[in-house]
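Okay, so here's just one chain, in structure tokens, the form predicted on its own.
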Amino acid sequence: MNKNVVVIVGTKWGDEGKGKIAAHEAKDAKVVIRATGGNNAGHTIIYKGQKLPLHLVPGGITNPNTTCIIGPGVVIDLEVLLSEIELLKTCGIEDINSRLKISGRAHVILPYHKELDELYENLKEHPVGTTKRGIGPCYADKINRIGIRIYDTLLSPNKLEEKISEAVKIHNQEFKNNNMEYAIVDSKTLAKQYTEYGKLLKDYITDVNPIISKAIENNDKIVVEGAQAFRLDLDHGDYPMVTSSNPVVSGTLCGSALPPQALNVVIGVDKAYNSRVGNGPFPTELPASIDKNGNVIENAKPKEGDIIRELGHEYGTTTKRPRRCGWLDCPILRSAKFTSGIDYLCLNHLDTLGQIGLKLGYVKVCTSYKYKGQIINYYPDDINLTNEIPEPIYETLNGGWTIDSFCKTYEELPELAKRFIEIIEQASGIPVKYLGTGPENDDLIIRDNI
């Protein structure tokens, strides 16, 4: 089988800047696929100087010769999808009607999923910190085999009503029991609304397998734009503080309808410092002036985490929530390497970290942990049992750096920045092939000798 599939995955908790390397790899791709998650993820693409925030449509849509697929593993908010399509058309993206394909097997996020998301979060003593966009409840319905698929929106309103009525029997009871009568589902009205959406999307909905099979047979390049990241994976992440899908490489291939034999290379993406939105363990997190609800405390004296957040503009693409910030964690990178089979690393915000170092007077990188009295170089999976967060062991570099616009090669980087990269490669075991040195997609150094 021809091996020409490139998978791009996050190595931590998302927000690593996957869009930058995805845009680079998609330039010569025949097919670009979005595989998992929903509009709880997001990235911004640059098209003719315009910043376009996308949550469902693959960023490769800006390439006129690329077919873009929303795969069967994605859960889709149809209102969000339609608004993205309209935005892209307004901005002059060519041939969207013929180049965007939506798997009919993908599942639909319905309004009651969002109500359930908020209800479940409110009932939990320790909420996950979801985006409340209905992602988890939609996946739960999928697992319970009562989900509504994209294909179902092409049915008659009566047939779709039957499916929705079956799906919401338990949900309506949950709404009644929690004094949420306003959320009780009117299946007939909802079916009528979503069959109208089906009419609008009919030309995009298809069986994506023949498209993918043909691309593999022709040895066409296929790029998979991963969503979320390793530590948010349902099986391999910080359960229960995870997403509701499998954004590691194996899950991404499954959600794309791609065979593992076609995989050529996996690019893991990380930032030169780390951040996290929502709750869950974060070994290298730094003190910050954020309250228990995740809001910035006004007029508080800036702490290390605040300085990183402000210099890195660390606010959620989708939620706008301030992100928790800390130093880069190599043990997690090393674990991600083996779980996702990462071949190369794309390290973004190298320029930002340099500015952080100039502001603080130092830069740190976690190279190992102290855990249960031992020194380890991987992320342990029993911290819920031990109730012990691994203690980071840092290597410290004095000062920071500035990366000028003329810097286009690894050799031209400041010596301290190169030393930082060497530490990461040694501690994680992953070669750093791509370096993000600025906000634009083209602010990317590629080490061709790796």
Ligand code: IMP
Given for the second form:
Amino acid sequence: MNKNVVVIVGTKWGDEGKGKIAAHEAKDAKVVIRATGGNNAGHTIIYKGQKLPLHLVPGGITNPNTTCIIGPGVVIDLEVLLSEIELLKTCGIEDINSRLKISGRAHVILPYHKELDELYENLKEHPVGTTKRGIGPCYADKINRIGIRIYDTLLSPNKLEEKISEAVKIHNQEFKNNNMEYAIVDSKTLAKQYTEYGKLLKDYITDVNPIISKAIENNDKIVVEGAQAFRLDLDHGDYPMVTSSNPVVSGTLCGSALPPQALNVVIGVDKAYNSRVGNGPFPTELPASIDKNGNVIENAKPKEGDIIRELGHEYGTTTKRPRRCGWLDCPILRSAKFTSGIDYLCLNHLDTLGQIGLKLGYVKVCTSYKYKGQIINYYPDDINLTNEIPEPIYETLNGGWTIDSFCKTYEELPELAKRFIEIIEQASGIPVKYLGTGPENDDLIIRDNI
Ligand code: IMP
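Alternative state: the form predicted in complex with the named molecule, after the form predicted on its own:
Whole complex next, starting from this chain.
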């Protein structure tokens, strides 16, 4: 079997800037696939000078020779998808009808999933801090075998009503029990509405397997645009503070209908500092003026975490929430390398870290942990049992750096930045092949000799 698949995955908690390397890899790709999650993810792509915020359609859609697939593992909010299609058409991407393919097996996020997401978060003593997009409840219905698939929207309203009423019965009861009469839905009305969406989407809905198998047969490059990241993985992340899908490479292969033998390269993406939205462990997190609801405390004296957040513009693209910020964590990278078989690292925001260093007078990188009295270089599996967060051991570099727009090679980088990269390579065991040095897609250094 040809090995023509490149998978791009996040190595921490999302928002590592996967869009930039995805855009680079998509340039010569024939197929780009989105495999897991839904509109909890988001990135902004630039098309003819216009900024397009996308949550579902793969960024490769701006490339006229690329077929973009929303795979069977994705959960889709049809209203969001339809508005993205509309936006792309308005911006001049007319042939989207022939180049966007949606797996009929993907599941549909229905209005009750969003209400349930809110309800479950409100009822919990320890909320996850979800994006409230209905992701978890939609996957839960899929696993309970009461989900609605994209194919179902092509049924007659009566047939769809029959299917929807299975879930509606159960969820309406939950709404009643929680005095949420406003959230109670009528299967018939929903079925009518969603078959209308089906009509609007029918040209895009298909069996994606023949497209993928043909691309493998022809040895055409396929790129999988990962969503979320390693520590948010349902099975391998910080459970229960995770998303409800499997963003690690094996999950993306399953979610895109790709055979593992076709895998060629895995690119892990990280930032030169780290960030997290939502709750859960973050060993290298720095103090910041954020209250317990996740809001910035106005007029507070800026702490280290605030300085990183401001210089890195670390606010969620999907929810606008301020992100928690901290130093780059290499033990997590080492574990991500193992779980996802990462070949190369793409390290973004190297320029931003330089500015952080200039402001603070130093930058740090966590190279190992002290955990249960031992020094370890990986992320331990059992922190939920002990509630003991691993203690980071840092290497500190004094000062910072500026990377100007003329810097296009690794050799031209400031010495301190190169030292920083060497430390990461040594501590994580992953070669840093790609370096993000600015906000534009072209601000990317590629080390061809790696
Ligand atoms: P959910 O995916 O909305 O259920 O949220 C579960 C957890 O994953 C929360 O902590 C979210 O903040 C986080 N999360 C989900 N999607 C993303 C993403 O694309 N970037 C960063 N964090 C995310």
